[in-house]
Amino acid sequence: MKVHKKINNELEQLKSESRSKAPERIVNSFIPAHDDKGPRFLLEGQGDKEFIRMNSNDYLGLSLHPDLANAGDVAAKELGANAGGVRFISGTTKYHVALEKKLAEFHKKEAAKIFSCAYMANLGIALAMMNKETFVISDQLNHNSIARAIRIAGVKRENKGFYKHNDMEELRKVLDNMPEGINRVIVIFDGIFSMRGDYAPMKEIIALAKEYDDMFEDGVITIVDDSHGTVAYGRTGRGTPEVTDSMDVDIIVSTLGKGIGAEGGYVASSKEIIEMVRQKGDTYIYTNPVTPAGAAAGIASLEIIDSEEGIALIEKARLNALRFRKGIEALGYDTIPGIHPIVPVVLRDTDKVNKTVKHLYDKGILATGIIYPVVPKGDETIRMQLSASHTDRDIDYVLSVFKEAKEMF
């Protein structure tokens, strides 16, 4: 096709700007944890070489839990490999309804709706809640899905406001300078900022929203996307709302595909808002839901999370992150302060990031480099993601390889 020439030129430009993504590594199988070793993964083309996965969102290791696989197997055999249609036609099963009820209870909200993924959930809540009279305020470091959702919802440029990352004085300034004719304000932010591992000051954000609430016909509504926070931290795994004592946030968007270890995304809020999502959230209405097996796995995971086993896994993830953070700082690496299992190793140089990631890979460690334009120049980072499935031996080995890299580069 004629267009291929132009596409190839664009692809070459991405490569020349160091913006091209490397080919995906294909995971063929895994070796379960045994003795003092956590799970190991086997990759396509790498024979029997074992890899420690340090770039997974599976913060509690639940995706490999036999209870989730067994629950999914039962549901698939009972209701088939997929839902067979969108929810309002024929695609709602008892597993979807039960999962939504459990998610609402988990977050102490009245209701919840599941989506095919959290990206679709952010688009769905934006389509349901934003209109021409809505002013939307975002943290400057919000996830791409939030920025995309605001655009797709048709919010006018003059009805968008931004504040510097976690800067509450800037948020107040935006609230103080609303244009005329605004009847609804939405403040939307990530709970955990996935490239940094730090979290939003939710208590202060919600306090400001309440302070300005009476100034607008529909009030000031707070939305947190806690996809990286849910289950990953907080004493009981309720994520950033629990860590910041902010369970009264109006709307929670999150995922089943990270810490929960299953599939899909969801929104949890009041009954009225969730019904509006059901009526107007196009990415809910016109897409198939997760499979019955995926929904059943989500239910099984939430049951584990709320058990003694789950509390122990959350604590293990916390201790593993602390062990790695202390170790990497002792080696003289820069990082960003935090308590989340995301621990960024900030190298501030693209070449060093690439060489260090390759050295880790050569030593059997999967890690992800984050470079410009994903982060600003000078903030180039290797994002390390700790899990409850890692052992002390795993972490100490990874630290020893970082020590080698520091001496080499």
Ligand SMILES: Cc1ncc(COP(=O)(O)O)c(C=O)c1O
Second form
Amino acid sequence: MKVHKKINNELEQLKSESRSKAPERIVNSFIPAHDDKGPRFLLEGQGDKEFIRMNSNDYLGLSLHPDLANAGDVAAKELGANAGGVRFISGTTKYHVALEKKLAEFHKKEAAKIFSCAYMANLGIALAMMNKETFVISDQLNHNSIARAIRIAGVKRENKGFYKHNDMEELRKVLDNMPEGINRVIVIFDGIFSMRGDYAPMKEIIALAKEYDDMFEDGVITIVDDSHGTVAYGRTGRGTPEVTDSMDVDIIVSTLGKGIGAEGGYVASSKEIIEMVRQKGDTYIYTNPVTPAGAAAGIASLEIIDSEEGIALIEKARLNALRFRKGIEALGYDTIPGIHPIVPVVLRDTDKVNKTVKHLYDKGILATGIIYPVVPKGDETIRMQLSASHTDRDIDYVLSVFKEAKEMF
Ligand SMILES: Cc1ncc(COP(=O)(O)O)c(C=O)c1O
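Alt. form predicted together with the ligand, vs. the form predicted alone above:
Okay, now the whole complex, with that chain kicking things off.
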């Protein structure tokens, strides 16, 4: 095709700007946890070399839990390998409905709707709630899916406001300087910021929203995308709203594909807003839902999370993050303060990040380097993600490899 020439140029350009994604590693199988070792992963082309996964969003290790696989198995045998249609035609099964009920209860909201993933959930809530007369205020470090959703929903450039990451004075300034004719304001933000592991000051954001609510016909609505916070954070796994005592946030967007260990995304809120999503959220309406197996796995996961086993897993993830954080700081590495299982090891240098990630890989540790332009120059980081499935021995081994890496520079 003629277009290949231009595409190849663009791909080369991305490479030359260090913006192209590395080739994907293929996971062929895993070895379940045994003795004092957590799960190990075998990769295509790496023979029987075992890898510890330190770059997964599976914060509680639930994606490998037999109850989830079994629940999916039963649902697939009962109702087939997919739902057979979009939700409003023939694709709503008892598993989808039960999962939505459970998610609403989990977040103490009236209702919920599931999407194929959280990316689509952000698009869906934006299409349902934002229009040309809406003013949308975002944290500058919000996830790509939120920024994309606001664009797709057609919010005008002059109706977009931003505040510096977690800066409440700036948020107030944006609220103070609203253009004429705005009838609805939405403040939208990540709960946990995935590149940093820190969290939004939700209580302050909600207090500001309430303070300005009367000034707009439809009020000031708060939306948190807690994809990395849900189940990974807070004593009972209710995420950033639990940690910040902000369960009264208006709308929660989250994923089933990270800590919950299943598949899909969702929005939880009032009955009215969820009905609006069902009527106007195109990424809910015109697309396949998750499979019955995926929905059943989500239900099984939430049952575990709300049991003693789940509470213990959440606590283990917290303790593992703490062990790693203390160890890495004792080695003299910089981190960003926080208590989430994302622990960024801040190296502030692309070359150091690349060499350290390679050294970790050589020693059987999967970790992700995050370099400019994903983060500003000077913030180059290795994002380590702890999980309840790691053992003390795993963590101490990873720390010993970081110690070796430090000696390389
Ligand atoms: C804040 C945030 N929102 C949404 C997503 C997308 O989640 P999903 O994989 O379910 O689409 C991510 C994942 O990286 C995320 O970090």
